[in-house]
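We begin with a single chain expressed as structure tokens, specifically the form predicted alone.
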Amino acid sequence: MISKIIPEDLITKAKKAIDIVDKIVIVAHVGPDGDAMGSTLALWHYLMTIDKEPVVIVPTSFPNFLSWMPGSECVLDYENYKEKSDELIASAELIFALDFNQASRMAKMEDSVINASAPKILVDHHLHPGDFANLIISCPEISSTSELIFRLICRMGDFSKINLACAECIYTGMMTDTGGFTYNSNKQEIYTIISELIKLGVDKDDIYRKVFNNYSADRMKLMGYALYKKMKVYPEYKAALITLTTKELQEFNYQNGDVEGLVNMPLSIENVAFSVFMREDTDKIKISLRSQGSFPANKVSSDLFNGGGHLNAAGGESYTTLNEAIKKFEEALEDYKDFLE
């Protein structure tokens, strides 16, 4: 038995808006990640165990390390598919936004999402969810969206709908957000679930096979060099910085994905509780920020990079040069002092 951590009318109004409509977009934010693509193609699966006309829709294009996950062959990206993306979100009776709190988080695709007449439904567990939806289902105290699917599906009474790619979808959503179950993951609930999950026939250790040991060559060579590198420790705040250029990614044949994980790789160095990582995109720096125990990662992320997200774990971006971006987040250092155990 889990508690009820998603209050009854919330559930009453998202069943109701699904048994009446057919056709059900599903729409994640930009770069999806595990729990992105877990909650999406779980309700995508689940969806269509009771004869819906589900699809998903992405802003950009997933890592590799995810494409074997059962039904991820049917997404479809906005970037490469635009005008058919743009019709199924016009014509969508329903849209699921799922695993972001704000609509920018969608990029190119947020103006087709918001402009589209269909009601929406915003499934998320970080803080601050915007306005864009009409029903908000929002729990920051969960550790990812794909565990906020399953309960959702748990108390619409739909439990026997959950099939294995749905079960499967959930898992892989849900250790990919813990880190493999290392941060956000201390709730006795969440091992609950995971239980449910193997009765149903998940092979919990293949999928940690298929995410964390299905990488190329150079994506050994390039966390290598970032390391040995481009790795910077800052004892006296307990922190590390890791910074990767565009240059140096295309020398390391760059695909995407290939650095997931990396910004979580400092933090097993003794004493260092706070851990950054910068690269190069088109048109700005992604920036990755994780924690452990009580220093918080969201914070900063918040006051210096325009972002957000959980305690230990979350991203943001900034539009200026790398090097600018370094001196921003080195000069704030000496701010967060306070916050270190």
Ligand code: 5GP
The other form holds:
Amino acid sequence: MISKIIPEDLITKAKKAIDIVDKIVIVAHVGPDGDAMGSTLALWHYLMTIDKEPVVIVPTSFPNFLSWMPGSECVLDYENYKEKSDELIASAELIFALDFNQASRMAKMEDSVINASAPKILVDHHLHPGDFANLIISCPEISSTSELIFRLICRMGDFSKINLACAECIYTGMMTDTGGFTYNSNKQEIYTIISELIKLGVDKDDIYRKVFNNYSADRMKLMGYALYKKMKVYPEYKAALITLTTKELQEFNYQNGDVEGLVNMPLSIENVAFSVFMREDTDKIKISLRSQGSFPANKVSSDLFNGGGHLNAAGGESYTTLNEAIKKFEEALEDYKDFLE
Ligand code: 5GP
Ligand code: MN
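Same protein, different state: after the form predicted alone, show the form predicted in complex with this ligand.
What follows is the whole complex; the chain from before opens it.
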């Protein structure tokens, strides 16, 4: 028996909202990761089994290492299918927004979703949910949105409607948002749920291989280059920084998702508790921050880089040059010394 984290009235309202509609659009955040894909596709599979007409639309394309996910071939990305996506969003009867807390995380898709007449249900595990949805299921204490989708389906009385494809998607999100159960993963109920998913036929070892052992040679070389040539360690601040310019990314034939996980690697160094990765993008610098223990990666991100996220995994952006972003980071390190254990 797992505990009832989501309040009963929200379950009733969500169930009612689903019951009375057919056309349901499910959206996630820009740069969809394993949990964004896992939660949206899990919900998509579930809604298919109860004879709804769901469609998953993501703001930008998802990484290749998630293309094995059942149902991913039906996912639309707004970048490449804007017109069709706009039509589907405008004619939706219900919109689920999964795995993000602020409307701006939908990037170029934001206006389309916000202006849609359909009621919106947010299901998410980030702190500080925005108020753009009519129903907000926000549980920051849960380590993945995919786990929340499992809990939501079960509480709506539909555990029996979770098929293998749905279970695989739930497992993928739970696994990726905890770094393969290496952080945010001490809650016992995670393993109760996994046990249920395995009973449904999930091959967890196979999913691990498909997600984490699926690099292209270019991606592997880029990681090696980044660690060997571009990583700077600041021992007095227990911090590390990796930066990559557009030119460097191009040299390694960069594809979406190729630097996924890179920011975690310096945390394997003894006495590094805070790791930052900056990547030059076309119009901004994209920043990923990770920490261990009580060091607040999300605070640094919101203080310096207009971002946010979780205590140990956060992200942000900078509209300066890469060198200016590096300078800002280095100058600020001293301010966070007190957070080091
Ligand atoms: P990642 O480094 O994998 O892109 O993001 C890690 C976490 O940081 C995400 O789950 C999300 O919570 C948060 N995050 C990433 N980018 C942004 C951003 O630009 N703004 C905010 N507020 N949060 C972000
Ligand atoms: Mn997530």
